[in-house]
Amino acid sequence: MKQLVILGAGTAGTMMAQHLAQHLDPQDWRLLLVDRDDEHHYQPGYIFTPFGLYDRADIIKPRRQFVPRGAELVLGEIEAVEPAQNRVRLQDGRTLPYDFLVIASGCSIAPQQTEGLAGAGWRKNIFDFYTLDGSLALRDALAKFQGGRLVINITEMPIKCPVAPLEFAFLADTFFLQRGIRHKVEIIYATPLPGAFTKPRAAKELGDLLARKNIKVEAEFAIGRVEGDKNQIVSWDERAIPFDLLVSIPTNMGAAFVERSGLGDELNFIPTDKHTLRSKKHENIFVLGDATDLPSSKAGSVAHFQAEILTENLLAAIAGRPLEATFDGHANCFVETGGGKALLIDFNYDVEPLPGVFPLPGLGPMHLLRETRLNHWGKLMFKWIYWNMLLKARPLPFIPVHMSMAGKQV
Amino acid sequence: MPNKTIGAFTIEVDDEGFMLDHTQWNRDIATAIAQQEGIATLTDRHLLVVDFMRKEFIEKGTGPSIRRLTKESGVETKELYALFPGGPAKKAAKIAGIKKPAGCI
């Protein structure tokens, strides 16, 4: 009996298990899915939680509900992968040998990487929305906020869902407008990048969006420390931004066991071939989703496209054939812009987000890189699609694995 | 995309002068770009940073953040800003012949 182990039963790992359960013969293969707990979080919902639109019940379902027949869920904290022995060691002493390993352990925030960020103000007037607890705490703080300076700060790239901070700024604008206190709130968006929009076409189409919503951008702001006593963030070149409420997107890092296993870079992301998704170090280890060091976006749609590619390549590797499927960096994301509207973007390693229609050329019905109500409904409907189609690895109608230029304006 | 003649070289650049093909890069081009950016000579310290950025970009497809640049290259942040006045992430990327720091949109 051979064994295939998947580390992480989040979006990427669950989809991978679904694909593999359809292809691996249970007579020959045991398929294990490992995670620390039985809570699957709908992470795209974290963006709506602070504004009271989603609650805990919208976000959490049991992981085992999405484990396919033919796969087993193993609950336990991973101590380390031991590639030389082809096995995974759990903290409770169990070891899981593998013939092939898929690492889909994602990434999470590491506020302690920035001086002063995880200090006395954390969850008092400094919040994150990249965890459920953080977004719920932020909801309570926003409900009480009567006015002042709201600062949204990206600590450093790469981060999960790179558009989320911008969406947060837009949704905060709408939230305060609806509460009738927008005129008492200053919204500042501080980013280490050269601007809120860094791709030429997006900048051209959407460049005035922030000014129109009176959101101030502090560009090339690389945070050095948080000064909790003065309620300000200070950049490495000593620019200070005072805040009443700080919404931070802390450094994102891969899982701690990656470091303990000597498999990652300095942020615990795993060096991965950007096309085949095989680990650069080990022939029988593959990496999927946010755990990779790829220049693609860390997002569920990316993991969805990758999972299809990886399924082909894993089956090829098992059969001793060359890996022929190549991932193109495809991502497809709805971006909330507030006021009941959203954008849709579709791009890959080589093609930036372009305007046009999606998914059907000439018909749409979605518009790319343009604010529409339909895109917003698409984003809301995505929760249903996520639980009922995406996690079950059902193909999404009209959305190909490789990005298509059809419908796009070049 | 525009071509730009810099010193004795013709290179492809984007609208802001960032090289489109990092394989066209060499030290002489780096020196010429640096001079246009107001850095008269590239010292060993400049080159340490530039080489580190190129290595990261070629390995990962993106340049490092300021925090990682400091932590991994061994050049202190204060010195980094002194070496590349006005913002090391962007300026050092330009001199290193790699793409400017960007998000997905």
Contents of the next structure:
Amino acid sequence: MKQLVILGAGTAGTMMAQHLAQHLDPQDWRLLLVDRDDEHHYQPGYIFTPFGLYDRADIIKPRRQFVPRGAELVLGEIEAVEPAQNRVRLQDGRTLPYDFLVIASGCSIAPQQTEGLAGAGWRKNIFDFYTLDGSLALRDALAKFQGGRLVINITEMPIKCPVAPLEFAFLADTFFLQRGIRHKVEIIYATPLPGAFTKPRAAKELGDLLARKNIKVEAEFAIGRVEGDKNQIVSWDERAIPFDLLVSIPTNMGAAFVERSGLGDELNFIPTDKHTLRSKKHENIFVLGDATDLPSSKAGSVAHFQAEILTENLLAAIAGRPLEATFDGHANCFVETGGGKALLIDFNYDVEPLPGVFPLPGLGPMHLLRETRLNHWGKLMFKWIYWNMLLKARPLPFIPVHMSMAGKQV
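Switching conditions: you have the form predicted together with the partner chain, so give me the form predicted on its own.
So it's only the chain below, everything else dropped.
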């Protein structure tokens, strides 16, 4: 019997297991899904947790609940992939041979990569919201915050969900307004980018929105160190930004086993063909989601679109056919802007976010690159969609895998 192993039972890996279980004959194939524990986190919920909108119970469900019939969940820490032997080695000594391997191990924060970030101030007046524990700790800190300078800092790109730091800034503005202390809080958004976002059109819209909300942008700020004793962050060119409360988006890195396996770049992201999602080094290894080095967003919608493409290409590879399905970098996400509103962006490798309506041309009902209350409700509804449709690889009506120009204003 042949064996296909998926490393990572998060969003991308779970969707791949769902897709493949529908196509692989269990008489011929054993399908294994590997992860360290049985906790599946709804990571988009981290952004709402610091503001008291979600709690731990809203975010965690058992991974087993989403493992399809025909697949097995293997729990254990991954020590390394050994491509020459076509096997995965776990830290407890078990080995998992494979005929094909899918790596969907995601990425996580690495605060130790920035001098002083994980020092004495960590989880005291320096916080993250890219982990559940970080979001819960930040919730407690925000509840006690009575005023001062709040600095939101992106250490470096790429990061998971590139719009999340902006969403945090907008939600913080609303949070302090509702508490009646916004006039006592200075919000600084320090980013290594030249503007608010990576795409010019969206960067202008989002930059204007930050300005209207009196959130100051410190652009091209490449942090070199955190000086905890002085409560300030300092860039490589010695620009200093003092803070009373620092919300950091630390360096994002791929899984540690990727480095031990010699599969990744300096950030442990795996060199991947941007269209076929096949590893650039090994023909029987495929990669998707946040584990790739692709110039697409590291976001759940991207993993959803990639999973559809990768399923076709894996089946082609298994059958010995050329890989014909192509991923275009499609990303689609709501951007929470505070005050019960959100905007929606839809883009790919070649086309930046544009205004218009989505998903039906002329009808919408969602508006692109424009704040609306309906977009906000779409953002909140996504939690139900995630648990009940996305993870189960069910089709999302009217949302194509490849980005469509229908409804967009060029």
